[in-house]
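One chain comes next, on its own, written as structure tokens: the form predicted alone.
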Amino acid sequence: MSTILKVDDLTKDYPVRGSDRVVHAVKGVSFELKRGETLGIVGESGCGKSTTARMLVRLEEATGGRILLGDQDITAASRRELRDVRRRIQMVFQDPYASLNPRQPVGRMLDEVLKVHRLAEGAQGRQERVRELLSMVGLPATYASRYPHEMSGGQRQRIGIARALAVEPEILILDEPVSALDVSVQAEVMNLLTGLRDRLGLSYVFISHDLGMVRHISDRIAVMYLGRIVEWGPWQTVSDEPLHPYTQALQAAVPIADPDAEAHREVAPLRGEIPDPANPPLGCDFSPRCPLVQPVCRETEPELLELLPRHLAACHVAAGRRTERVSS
């Protein structure tokens, strides 16, 4: 498969108003995105993930390093530039009524997306787009004539998906899609997007903090923590075999399907808080929270490194069982 979005060295800093403090929100994150596949992206609140979704769409501006859509850094383009670039990247907000105006009937939002793109010819046709794309996340035309608050939850993160459908994009980029539903609704909304994406050819980079959630649509996972990735890999070598001791705690925290097993397992909850990202720890970001911490962990930064094939991980610890395993 191709690579359709590159993220190269993606920094994003906010300065701490009356005093030279600065909070390091993203540090250096690097990512490919594959035509066709889903990046997982997974952490805490505050690990700098949805940061990351907003400069993918320039919602925020990044400090430094480039987002490249095919041969386009999107960092770098104009205003105009980015009505195009728009057009190929959109993105599903956590909150779907905070993100669509309340005063408006969902067939009006649609409609002007439509107008506003030129994607459709006249009234009639914008219509008739509005029924497809209404039928496409599985809701019946007559909800054009409905308000958000006349809708569930549910319902209205399928209007937020029907309208970043409606201008045609190549990726979604979805923050928290299914967070803030009922739990009866969330099956119900990631199968339609996995639909959308197999049936269209859709890109998606998936945003949560539930590695069981990011795990059942992606093709790859990306764990990051305090701004940056500290594991990268396929689901399923990430699912099976974490490598870092913060993905081993997401993945311990995954309910087993099982309620006899799940009553009997025994889940070591993480100590202490995620550090103060204005003041991080010296060596690991991880390492004050860390049951495996060593000295050099509270010395140096350990790198990004393949500890398995096309697997990588950022821990002194686990890169030096790997080599300990390669040697014997």
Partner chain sequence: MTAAVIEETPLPSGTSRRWVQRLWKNRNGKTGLVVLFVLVVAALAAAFGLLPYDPLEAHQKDALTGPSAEYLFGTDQFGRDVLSRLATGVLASLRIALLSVLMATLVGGLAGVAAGFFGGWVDRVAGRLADVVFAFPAILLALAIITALGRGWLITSVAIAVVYTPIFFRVARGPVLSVREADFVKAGRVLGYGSLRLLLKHVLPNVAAPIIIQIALALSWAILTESTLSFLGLGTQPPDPSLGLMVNEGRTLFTQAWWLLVMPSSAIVLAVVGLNLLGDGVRDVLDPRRRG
Second form
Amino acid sequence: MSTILKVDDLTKDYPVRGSDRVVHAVKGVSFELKRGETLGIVGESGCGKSTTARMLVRLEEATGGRILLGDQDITAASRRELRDVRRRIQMVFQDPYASLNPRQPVGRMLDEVLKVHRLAEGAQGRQERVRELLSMVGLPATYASRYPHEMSGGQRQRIGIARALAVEPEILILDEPVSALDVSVQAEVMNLLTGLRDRLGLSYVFISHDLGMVRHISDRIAVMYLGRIVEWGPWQTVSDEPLHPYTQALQAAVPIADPDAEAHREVAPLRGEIPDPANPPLGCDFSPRCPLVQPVCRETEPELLELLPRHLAACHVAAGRRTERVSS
Amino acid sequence: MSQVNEPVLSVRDLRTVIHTATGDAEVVKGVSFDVARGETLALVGESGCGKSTTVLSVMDLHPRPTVEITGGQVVFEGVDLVKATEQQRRSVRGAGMAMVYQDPMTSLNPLMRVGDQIGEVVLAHGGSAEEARRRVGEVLEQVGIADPGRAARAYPHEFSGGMRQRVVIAMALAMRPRLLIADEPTTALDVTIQQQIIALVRQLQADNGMAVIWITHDLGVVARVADRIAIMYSGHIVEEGPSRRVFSRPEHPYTDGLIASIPRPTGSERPPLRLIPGSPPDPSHVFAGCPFVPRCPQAVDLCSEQLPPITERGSSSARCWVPPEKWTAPRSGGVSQQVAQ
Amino acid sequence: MTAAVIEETPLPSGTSRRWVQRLWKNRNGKTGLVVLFVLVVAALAAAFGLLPYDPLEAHQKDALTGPSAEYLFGTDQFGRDVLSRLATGVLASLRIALLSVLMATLVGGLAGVAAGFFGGWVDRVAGRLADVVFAFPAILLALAIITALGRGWLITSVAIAVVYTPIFFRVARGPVLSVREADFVKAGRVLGYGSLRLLLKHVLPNVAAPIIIQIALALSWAILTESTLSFLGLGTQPPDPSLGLMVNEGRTLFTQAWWLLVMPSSAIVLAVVGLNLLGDGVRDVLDPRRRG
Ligand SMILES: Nc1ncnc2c1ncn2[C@@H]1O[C@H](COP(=O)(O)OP(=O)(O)OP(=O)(O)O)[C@@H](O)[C@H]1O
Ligand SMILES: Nc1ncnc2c1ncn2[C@@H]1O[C@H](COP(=O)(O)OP(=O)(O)OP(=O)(O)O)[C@@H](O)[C@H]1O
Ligand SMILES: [Mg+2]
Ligand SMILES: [Mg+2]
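Okay, that's the form predicted alone, but what's the structure of the form predicted together with its partner chain?
Up next: the whole complex, starting with the chain shown before.
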């Protein structure tokens, strides 16, 4: 599989209002996305998932680093180049209410995209394509005349997906695409997303705070904490046999919908809370909460290292264990 | 975990109507349940099904005159609150039972010191200033706040979301309630913080035998906290029973569908998720029969004609005409089978 | 691929109806529309000379007669027909109100939209200007402008427009600021839409409601302001009729001829209350949360 998107040392600082400090929202994030692959990004609130997503589609200017789409750097693209970039990489937003113009019927919404990018021949051709897009997301053609408030949350999210697909992109950035939906409707949108990916050969960056959903859809999973990727690897090992103590704690904290399993999972909750991103701790960001903390963790920042084949973690303790194993 | 004894709260056929510009909508349509001492009842259901309205009616905190209780009984420690005097109700509210809301920011007064807010509850129920001060220290310590003295002097904005929720719980504990109603207390919090709050509530329960009604839409949280489960759909409790039993042998197709629709937490297989077609109905919609019919894979003709009665089946009960052994569509079979697969 | 095709669900009622129709169904809106209709008919009658009498023509022998079949609203001290003068006054008031509100909407509203959407220095400069204008008491400001520029209905309109421009600026800027940050506008950016398209097709339609409501309210204030100015002798000049002027004249003769005061005063009250109700009605109709 070829690499389609390469993110290199991406950084974003926000100034803190009324002071000269900055919030380090994203701190040197690097990853690759292969064609047809789904990369899941999971992490708790404020860890920089949305900021990363917004930089990928240039809704936000990066403070540092590069985002390579082929050999095109998105962070440096001119306005004209950006137009082409946007035909290749699209985004689906979290809130299906806020992400659709309330005064535009669905048909006009999709038609507008086609018109702006001259993607179909004449009004007839566009109409045809609108119908096609609707059926792609499982909605009847009659929905073209509906306004957003005349649809349910799940249907609205389908429209958000159809709109992103209208430009025939290669990559979809999905920022919490099911978090705002009812439980029984989440499954429907998840199935739609996996179906579209397999049928159209799309690549996804799937962002969520819900490890269960990320586990369900991803080929590889990146775990973020306080602006950094702390673990990155194949979906099953990251979610079921994590190397990083934060991922382990996260996994233990996610309740399983099975009372019997839960009864055998008496794990002590992680202590403390996420530190202030404007004032991160010395050394490893996770050290103040880490159950395995060592003196070195409070002094030096761990690097993201390949501890198992294709499985990376940024942790002194996990790295130490591996060295022990290798030397013994 | 639960001792079987007199229920602390017993709700019978509770009906609540919302008066709106377009007409009246009955959003709680004859709901009955019991909660015993030391027990946690999870009230589960999707957005808009009437969970909050149910417990607000129980707490007598529903916004009037828009929302009105039109029938039923809410028996708390032997007293029917629907028929009780305002005086009686006021003494129960906040003292006998207390409530914790979803958003810890809006349930605290931003302009008042945390200690004063907690103390106010004690004062409002006739406690002395000395008592109030002592109790503030006690409850803040109980909810695991490191320096209660300093915390009492702080304002809500000085706390993080998780700490604020601890403060809200401390406030609820001020009068040593026998029943704690928690309306999605962890939905706004991160999972690691949610885990802390769940552990806290369980600890408190173990210490003082408080009963808890825990509202959530997250089946994972349910599995972790609940002794019993009540599943709500469109204003009805459609299934009720012990947690293990409901998860392993759902009696209602809705429960069955909900359980099947969440991704498997373990294993290397990731089959497509089972889904419930369509979406939850508008609460103002009046159904002749069962409100789940339009989405139900097991429905028969009778279902759309007549609302099914509540049927006892072993330790569970369900509001469904079609018992699981007569279900024609494939079913999830509950979590145990699902995980075993 | 899921095969779950959504079945047709019925449309929520009352969404496809035109909003004017919905306004007519709203109690406030209906009252407002009726009042507006009456005022406009009166003004049109005056504009096209369809009045029972010439508003300036004196019928000396009929001076100060009360309301009768011949003179529906009576006559004044020169024997001029009060109804005809009233209609002409309404025309004058409406003309000034409409023109001033139009100018204030265009200048203030557009500046507000631009300031909100583009932010930066545009916002800072326009905001400062609006603050300065806003700092003056409205009537004093209008008085100052008229004193400086002279009299006449055009200048009166300009004076009133200047007073209301900062209000429109603020009414437009606030919602634009929040809509600009809405996800659907961000989605548009990601889809490669240009700023102009986003502004005109996505932001403006979503901030129209507060501006339209403001227009209805501003019309009523403008009528009131124009009447006040005329009452003070700074608006329309005699012998041309104007509502404020007629109130002023009627005041002195109230004990002999009540209709000279009551008729123009009622017209002002009717116009102001009616347009306010219209504003409320429009708000009810345009705000989806209040939609019945
Ligand atoms: N426009 C902004 N100005 C200042 N700080 C910001 C801005 N946007 C984000 N931040 C800060 O950057 C950090 C990362 O935010 P981000 O929204 O990327 O987190 P997230 O992982 O998406 O969280 P969530 O799960 O809550 O959506 C947070 O500390 C946040 O407060
Ligand atoms: N004060 C009110 N005025 C009008 N409608 C109301 C009011 N309170 C509740 N409703 C409606 O009643 C229905 C039930 O609401 P309720 O808040 O009880 O649902 P819920 O199950 O708690 O949902 P959620 O999970 O979203 O909190 C909803 O459709 C809601 O829109
Ligand atoms: Mg986010
Ligand atoms: Mg609720």
